[in-house]
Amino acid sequence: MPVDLREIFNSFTPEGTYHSGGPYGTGHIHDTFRIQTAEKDRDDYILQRLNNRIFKNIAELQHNIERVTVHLRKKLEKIPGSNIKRECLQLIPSKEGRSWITDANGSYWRMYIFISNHRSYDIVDSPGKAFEGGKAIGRFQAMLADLPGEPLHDTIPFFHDIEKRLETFFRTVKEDPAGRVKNVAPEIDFIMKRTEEMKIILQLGREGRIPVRITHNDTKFNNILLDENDKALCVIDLDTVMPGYVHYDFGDAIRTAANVAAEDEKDLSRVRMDIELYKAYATGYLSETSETLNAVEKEYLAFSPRLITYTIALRFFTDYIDGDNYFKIHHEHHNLQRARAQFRLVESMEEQYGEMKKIIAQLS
């Protein structure tokens, strides 16, 4: 169904008037659309049409988004320097006062202002970078550590809950909607040969030897905006942001950042956990959060990309073996192509863990 994006917009309250807008990024979930204003001296903006078939509460969505975005601002304006449009996230009301609006369709749209001048990666090709991707994540956990008021909503429960990951899984591959189990018996294998030593964060969890603190739950690389010198600028994409255990941020950023090849990359030889990488990372994001972690979840930092990649592995093999209901795909087997590719990136991180420990250690 076309879309009116200039209806859209002026349904807002920018401060510049419509020039042109057309698709923007590569996201799995939203619809965004980057809107350039006529005026020179106006900002540019992002229009995005939200999921409401993953995020079935965009109120509750919207409201955590707000308050996160309202707190970091508070905390970047005592920071002498600071550009605050560029390094937070900026949420455009509508003309109603909400932070969304629903157009005519039933469709959800929030627009925020466009940050200029920014650099995003989907591959890291340095430490340089890997280390600013860290303090960037450390950085935003630690200026959310003291948000007041109630926890933020769950938008997607059980998000990384690898037990109740596990558990659709097999509920999944017993009822085969696709009539595709009968073709992944390996797959299926490597899942089983780890299924137990996966729970360990959850049941740290629940022996409170580690704190639920509020995460970002989406760390891909490509979440952390970089500025035109390749440092440090802002964290995007806060639909995930909800209570959770840091181990779920590092994890995923670990298997994004330190990962040489592509997230569906094809060609298995090429996947592999560059161990420079994984140290630049954590000795920026320790450089931020060495003072707010306990004892348990250093430790721990190390088996965390091992858990997350082997999550969202396990999420694209479900979706795989559900029919593809969940991530977008451009051809038929593409989530399973994904999920090879973090299959084998878990492999990877086994065969280099005994490091990966070692280094969090001198680190921390």
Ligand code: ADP
The other form holds:
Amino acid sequence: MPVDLREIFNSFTPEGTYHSGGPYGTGHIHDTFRIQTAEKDRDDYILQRLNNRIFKNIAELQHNIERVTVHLRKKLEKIPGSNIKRECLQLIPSKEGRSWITDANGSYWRMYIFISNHRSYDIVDSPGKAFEGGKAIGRFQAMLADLPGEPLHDTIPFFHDIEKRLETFFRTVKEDPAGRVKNVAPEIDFIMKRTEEMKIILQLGREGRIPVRITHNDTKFNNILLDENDKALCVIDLDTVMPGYVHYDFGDAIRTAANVAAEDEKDLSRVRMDIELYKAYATGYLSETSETLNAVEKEYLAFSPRLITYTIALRFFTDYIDGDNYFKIHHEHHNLQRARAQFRLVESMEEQYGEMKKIIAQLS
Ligand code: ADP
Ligand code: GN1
Ligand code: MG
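I would like to compare: after the form predicted alone, may I see the structure of the form predicted in complex with ligand ADP?
Every component of the complex follows; first up is the chain already shown.
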């Protein structure tokens, strides 16, 4: 059944009237649409058809986001000069008063105010932007540190658990459901060579040397919106805000903010981690978190981009072998291309690891 965006829009309680709507952004998970309203002085909106194959409990997912956005808004209200509408996602209630609806096809939808005049980057081209991204994530973690109430729901259990991700990978390789394993021996070898060293963050957690905090868990740079002057504006994509280690956020942000090439770059000779972008992000991040992180957390920040880049590469690669059931793809071998680019990025980080550690030590 075709989607009637106007009808979906009218199931919520927006201020403006529907004028036009179309696909928006480059996210890999939901179907995102921007809705423009007829009135010049009214907000535009973001409508999202939620991926409920990936997020299995939409009520819990939305409950998390309601709690997180209400808490952030309360914090922002206390900061003079803040622009709450642009600095925090705002869910629009449905006519029934819930934060999501289901349509005639059984699909789930939610609506946010469109954050006006933002800039979003898939590739970061200056240390200034990387610094702002680091500040935004540092501040986000700090503001959520005192979220009252029960722990947030695990919207995707074991999301960054590399041991579980590896188990899934080995099972998928064994089953070979799409018949693709025969062509990817070097990539499997890349994964195999690094399995043990990747377990260190989980190990530190088990030993109680790093605490579980509230983390974002999907700090890809295009989930951090900047303003018209390229200053930190708003952290979006709150689906995976849940208990985690700070390393997951630091690592994923560096994976995207410090890679000079696209996440799925085909020409591997162009993929490289830029140490200046890394340093700038780390400087911004630690300017907000230096007081709260413990010494072990700080010590392992430099390792975390290697872990998360390896983890995301593993997930793209597993999805490729599985026949592309998770990430949206734009051509047949897209997930393999993404995985290869991320493998190359892991190597670039390995080459610069000494320098990465030195920078964190200097900033700590
Ligand atoms: P996905 O999980 O599929 O990545 P996101 O929630 O990140 O979905 O949304 C996809 C894209 O839509 C974002 O990268 C951003 O460009 C845009 N976007 C999402 N929410 C908003 C918003 N409230 N205002 C402006 N742009 C938004
Ligand atoms: C997905 O939702 P999006 O596109 O911002 C994914 C992340 C991956 C990322 C890789 C819920 O992020 O974990 O790192 O793609 N989100 C989910 O680009 O799986
Ligand atoms: Mg996103």
